[in-house]
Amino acid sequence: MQRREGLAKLTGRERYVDDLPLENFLWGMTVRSPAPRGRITAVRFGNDVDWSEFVIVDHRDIPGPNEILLIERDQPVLAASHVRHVHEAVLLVAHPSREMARRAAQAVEIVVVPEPAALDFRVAPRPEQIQYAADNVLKQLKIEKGDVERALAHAPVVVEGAYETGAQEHVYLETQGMIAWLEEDVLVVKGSMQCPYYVLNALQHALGRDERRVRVIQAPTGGGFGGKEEYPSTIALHAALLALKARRPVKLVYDRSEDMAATTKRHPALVRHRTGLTEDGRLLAQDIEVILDGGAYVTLSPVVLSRGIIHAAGPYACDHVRIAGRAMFSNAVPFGAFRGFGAPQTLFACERHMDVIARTLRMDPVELRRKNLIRDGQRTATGQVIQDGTDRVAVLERALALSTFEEKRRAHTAFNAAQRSKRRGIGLATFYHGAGFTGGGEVHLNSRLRVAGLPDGRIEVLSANIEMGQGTLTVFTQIAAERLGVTPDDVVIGEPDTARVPNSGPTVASRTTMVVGHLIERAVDDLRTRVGLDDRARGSVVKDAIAHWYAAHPGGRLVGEAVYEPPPGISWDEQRYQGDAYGAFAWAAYVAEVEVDLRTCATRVIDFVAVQEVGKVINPTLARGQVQGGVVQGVGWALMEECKFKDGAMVNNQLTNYLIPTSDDVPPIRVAFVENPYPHGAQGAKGLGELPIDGPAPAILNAVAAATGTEPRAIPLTPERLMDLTR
């Protein structure tokens, strides 16, 4: 089925936030802190601006508590007396002219008396740098299985390694943007977002309004990758405060440099491994330490850390595992949600470490993985018994066959012997990703979805889950249409508007198709039951029954509903971090082939194979696109996307000096799926969206290691870093 919104995007008819028509509106701008930490002593307004023309908002204009509602309420909507990072929002201005608003924001000076800033999460803070708890630790988590110290003491071989991953900018096509206006006494906010109900809750909390006086609508959204999960609550609050004070509509849209400077990034990470093995490569013990830079506020760091440590041991069987994780406070711009949510950082370390182990043992890295990949009946680090019927070794073998792995290795040996200035190598990564919220998260969300029958016989899916380029509209239409046996044109996907749609949960965590799609199936079944039909009724029979229902119930509303129910047998201990972390895991094996220029140390990925088991593939074109997009994003993170920081702020916050892959950097990406339907996902689907970002970076660096004989352990592996390794 073709993309439902594809033609509107292709022809330019799709209206994003900055395209939406508004009358008599103001442009909003943000005035930000110039220092990473300190006390605000003055706000000075420039003399060359007529401030009577402007609407000005500071922390005193916030009707409710000066808090952004997230996991913790430590982040102010607008800084009042202290700042914790460069670019922290202090003041808002608005004017009918965008240029005048921009000039005015630049004419405001925030005077900050500096205080000692914590700027390196890897170094223990000095006493004067501690600002959170007793040691700047935002969150600590631990997973333990077996007796790690005893197993390491008796292991014939112990291999240690430390691995680092850098921050990454989302580079969504559309920057952050919101508009806000009043409809009588109802505040309406519309904008680019992944989670309308997150924004709704934040507005209600800080503005002291109940749900009847706030309405949130998702506008067509040009990409998110997690960057529009929690951050839109901030910009929505800013737009709303200006609109409330001005009593006029306000549009607040970041330009690219502000977006890159002030919004969240992927958490930088340091991961240490100490691994005990038999001499023939069987895993005996894994001792892993995970440290994340959380930045200046908690945001979503605790759950990023959670997913990171759960995936840190990789898709392998090991009886003795200890994983200690902590997220550190620093005076950097806060880090937040990003595709993969902690798993890419820890899986990079795990898969790079597996190749280090193989080299230490003089063992084929393929054979090391074959020997240790988890089989049905074995347990993960949290004690979850894997029994999904997936043959993980078969996934690996498929990737090896598609990439002609052995033939390539032999060809590379000949190529490297014949070349003086170039080297080629091939690398592998095997990995997994849990779909849906961790542990009891989905139960806590209590997601609900409605499907309304319309008087003309069509149906409307009412969900808070959004389209941001990944294909939600298309997949939801396909699921509903196929469940009822109607045409796609008989299905309408309702606009995500909190005044109309129930809270079906956020569009995150690889849950949209698997979890919410399954709610659509159940809600459709409920609708069919309400018109007196059984599960076999399809097509025109269903449409006629809906139309007849309305004829018999003038003024009525026909709605089928479903509420999330966990799969049977799922059990999670949040205190001990033990049990069934996810209802389902997706599994994958990726192979990268690289060519390294020894003169410049530039690395090119020249071929890529991605094989994954994600349950049933509902829409092969969209699924393939998700994988290819994740691989390209992974190529950037692995080789070129370097966030450079000064005083905790990104200084290369332009697309002229923050490098992302262009079409010239993208290799052929061959995608294959191994299907094993999951009984509790829509049509048998598991989650897919995050999995493809987990594997490219380790596969690429393993290939570079094979090509050059070096052991790169940090990304991005820029030419400068590789040159240091080859000297």
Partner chain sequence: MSTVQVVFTLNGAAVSLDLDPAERLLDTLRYRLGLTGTKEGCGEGECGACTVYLDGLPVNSCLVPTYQVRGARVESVEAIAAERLGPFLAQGATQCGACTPGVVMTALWIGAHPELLETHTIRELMAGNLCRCTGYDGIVDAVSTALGHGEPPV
The other form holds:
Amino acid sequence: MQRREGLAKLTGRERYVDDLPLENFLWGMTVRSPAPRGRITAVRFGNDVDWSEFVIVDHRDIPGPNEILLIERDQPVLAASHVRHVHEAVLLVAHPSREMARRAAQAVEIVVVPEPAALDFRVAPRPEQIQYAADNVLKQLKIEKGDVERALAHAPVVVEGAYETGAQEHVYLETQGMIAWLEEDVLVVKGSMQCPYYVLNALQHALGRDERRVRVIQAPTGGGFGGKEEYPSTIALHAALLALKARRPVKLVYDRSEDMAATTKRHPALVRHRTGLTEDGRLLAQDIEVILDGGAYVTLSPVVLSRGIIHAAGPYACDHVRIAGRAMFSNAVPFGAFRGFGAPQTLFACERHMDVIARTLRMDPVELRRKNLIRDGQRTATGQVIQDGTDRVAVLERALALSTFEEKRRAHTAFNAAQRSKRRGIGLATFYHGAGFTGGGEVHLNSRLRVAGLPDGRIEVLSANIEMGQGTLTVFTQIAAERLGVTPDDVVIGEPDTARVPNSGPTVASRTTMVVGHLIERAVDDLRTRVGLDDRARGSVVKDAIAHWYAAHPGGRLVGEAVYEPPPGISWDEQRYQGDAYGAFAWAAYVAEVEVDLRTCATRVIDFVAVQEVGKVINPTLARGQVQGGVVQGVGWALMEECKFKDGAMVNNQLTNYLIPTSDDVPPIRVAFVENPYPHGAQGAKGLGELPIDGPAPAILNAVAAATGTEPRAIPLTPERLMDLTR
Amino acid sequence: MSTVQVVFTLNGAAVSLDLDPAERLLDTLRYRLGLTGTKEGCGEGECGACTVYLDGLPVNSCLVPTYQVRGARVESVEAIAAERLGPFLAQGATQCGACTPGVVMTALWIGAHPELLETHTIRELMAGNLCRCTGYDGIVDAVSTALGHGEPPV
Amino acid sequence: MKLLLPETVRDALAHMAGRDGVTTPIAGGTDLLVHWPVRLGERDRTYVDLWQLQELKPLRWTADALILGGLTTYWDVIRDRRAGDEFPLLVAAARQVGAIQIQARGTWAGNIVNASPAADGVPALMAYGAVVVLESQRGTEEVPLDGFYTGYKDMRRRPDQLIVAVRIPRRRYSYQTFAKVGSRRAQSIAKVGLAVTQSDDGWRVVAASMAPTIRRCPAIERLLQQGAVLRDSDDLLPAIARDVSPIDDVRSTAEYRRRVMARVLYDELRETCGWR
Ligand SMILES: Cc1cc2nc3c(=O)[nH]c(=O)nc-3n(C[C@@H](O)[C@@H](O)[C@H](O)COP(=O)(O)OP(=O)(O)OC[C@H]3O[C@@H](n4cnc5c(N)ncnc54)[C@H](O)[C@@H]3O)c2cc1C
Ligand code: FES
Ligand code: FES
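Output block for the form predicted together with its partner chain, input the form predicted on its own:
Below is the whole assembly, all chains and molecules, this chain first.
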């Protein structure tokens, strides 16, 4: 099936938040902190502005608690007396003219008396920099399996390494934006977002409104990648506060520079490995330390850390594993959800480290992985028994075959000997990604989904899960249509509007197709039962039965429903961090071929092969596109995307200075799937959205290592960094 | 504030406007004329989401002051016939859609100028249209398909 | 924003003569309009539009020169087959300016007056010995591009002067190369830019992003003129140190720039100069 809303997007008819018709509205602007930390002593309003024309909101206008509801309640909606990071929102202004609003925002001065800021998460804070708990540690987590110290003490070989990854900006092409207005006494907020119910909860909390007086609607969303998971709650609150005060609709749309400077990014990380092995390369012990920069508020850092450490040991079997993780407070703009959610950082370290190990042991990195890849019946670091029937070595072999790995390796030896200033290399990463919320997360979410029959026999899927480019509308349609044996045209996907759709959970964590899609199947089954049919009834039989039901129940409403149920036999111990971390893992082997210009130290990816096992592929075009897009985002993170900070502020917050790959920077991404249907996912699907960002960075750096004989350990591996290594 | 009168041809029809000389073509299209197909991704000429044709050449409308199109021919994505877009749909050239109208404009322009491929690659010609979702393969494949036809874009 | 809309170059020069105070000419807008909505301070200036001045648009060939108009765009040059044959560095540079959308609007004159140390059009022009033709109500003045810049964003152009043409003498070149090192392959600003030519007139080595202005490198040119024999790229470093003074900034480091300039220059010139 072709993308459902594809033609609307291609013709420009799709209306994103900034495209929606809106009458008699005000443009909102945000006035932000100039300093990374300090006390606000004054707010000065410039003289050359007629302030009576403006609606102005500060923390005193917040009806409820000045808190953005998330894991903790430490983040204010608008800073009151203190600021903890540059660009923290302090004041809001609104005016019918966008230019006037902008001029006004520029004319406000926030006077801050600076206090000592903590700006490097890697070094222990000095006492005067402590701002969270006793040690600036936002969250600490540990996984232990076996006896690492003993195993390391007895290991014939121990290899150590430290690996660093930088912040990454999402660069969704549509910036953050929200509109808010009042309908009678109901506050309506509509905009670009991944999680309508997160926004709803945040609005209810800080505005002191019950759910009947707030309604959140997702507008078509121009990319998210995690960047529209938690941040939209903030901008929604800001738009809402202005609209409530103005009693007029308000539109708040960031421009690119503001979006890049003030919103979340991928957590920077430092990961240390100490690995014990036999001389022939069997893993005996993995001792891993993970440190994340959380930024100035807790936001989602605890869960990012959780996913990070769970993936840190890689897809390998090892009896003795210890993973200690912590997320640190710093006076940086809070880091947040980003595709992969902690796993890309730790998997980069793990997979780069595997090649360092191989080189130390003078062993083929392919062989090292073949030897250690987890096999059915073996346990992960959290003690989860892997038993899904996937042949992970076969996934690897497929990637090697598709990329002609061995031939290329030989060809490179000849090429490199003949060339003066060009070096080629090929590199590999094998990895995995757990789908859905971690541990008991899905049970906790308690997702609920409804499918309504329509009087004409069609059905409407009512879920809070959104389309942001990843294909929800199409895949949901396919799942419902296939289950009922009807055509895609018989399926309507309802607009994610909290007044109409139940909370089927956030659109994150690669859970939409696998978990929510499965709810659609069960809700559709429920609907079918309610019209007196069983699972064998398909097509027009079902449609007719729905239409008949309506004829027999005038004024009635036919609804099928499903509530999340964990797959059987899943158990998780949150205290000990032991058990089944995820219902299912997707598995992958990626191969990158690079060419390095020794004169400029620029690295170019010249071939890329991505092989993965993601259960059943529901829509090949969409699935391929997810992988290609994720890989290219990974190429950017590996080689060029670097947030440069000065005093806690991003200084390259423009697309001319923060570079993402163009079409000319990447080769065709060759994608292949190995299919092994997962019984508890929709049509046998597992999660796919995040996996592709995990593999490119280590595969590329391993290829650069092979090409140049260096051991790069930090990304982005800019030409400047590589030059330092090759000198 | 003094305004300037701007008369031009937009998507084949004559348009006459009085506007602030500082107004960008992007904003005129989106906010004044309600043609919201053209998107703003950056406002700095980097992303190409705002691409329109100015006298037949693709330009970034965020960098064009509207007064400069006096007497000129402008086409925006709204002028593109849906029937032309089959290859884009089939190849997965759009995901979130925010870059898409700009991508379509540049892509169809390339399609109309196959001679460019004697000197340029498709990837080089598409480099002014950033896409964060597709990884570009879907787009490049769609352009290759569209090239077969060599029709004018509008 | 105050806008003046001349219909002829004469009108434009009259506007610029000072009657309305200092004016800013506006051509393709690819520098002036970047982040335009937030550059509120610049709204208060008076602008003179050039885009409608058709007389400035075409490029012309004469017996001894290629003459770019004051409004000639990168795309105009890319599409001119003779330009590709005779002045390949111009085409090479133009193709690396932004992407097609920028090439279609950006002008050579705008590139010169914007005076970015990292520009691509300027080094190619300078390596060909281009001459800037300035006009004002007081007359015409010609300034060789290699003597045009006097400091960071400072140049020998009075506010009442318009660039009406850029004249590029036609010479026989025995060697020419253009190299741009950016942080990505397409659409990026140069971290190091080089344009080198050798003609009867001698060597011209022009460096971009290596100093407050784009400039020729006399010490390196001397080395080449003397036929010095170098053994590796490090041998170029002393001359580079004399000619340029790169800095650390948001795009790169001084150290990187120096080394890359040496390596690329060495590598490009190796065969021609008979170096190892
Ligand atoms: C996304 C993007 C990428 C870019 N990439 C590159 C790149 O890779 N390499 C590169 O070199 N440049 C690059 N540029 C800048 C380049 O497009 C400009 O320097 C262009 O050449 C300027 O021409 P313009 O006509 O658009 O100038 P405008 O913006 O109209 O004007 C620029 C300056 O020149 C003055 N001016 C213009 N014409 C005249 C004239 N005839 N006489 C006197 N003064 C005049 C103006 O007053 C102004 O000060 C890029 C720009 C963007 C937005
Ligand atoms: S909005 Fe014009 S190029 Fe990005
Ligand atoms: S489809 Fe989302 S940016 Fe291109």
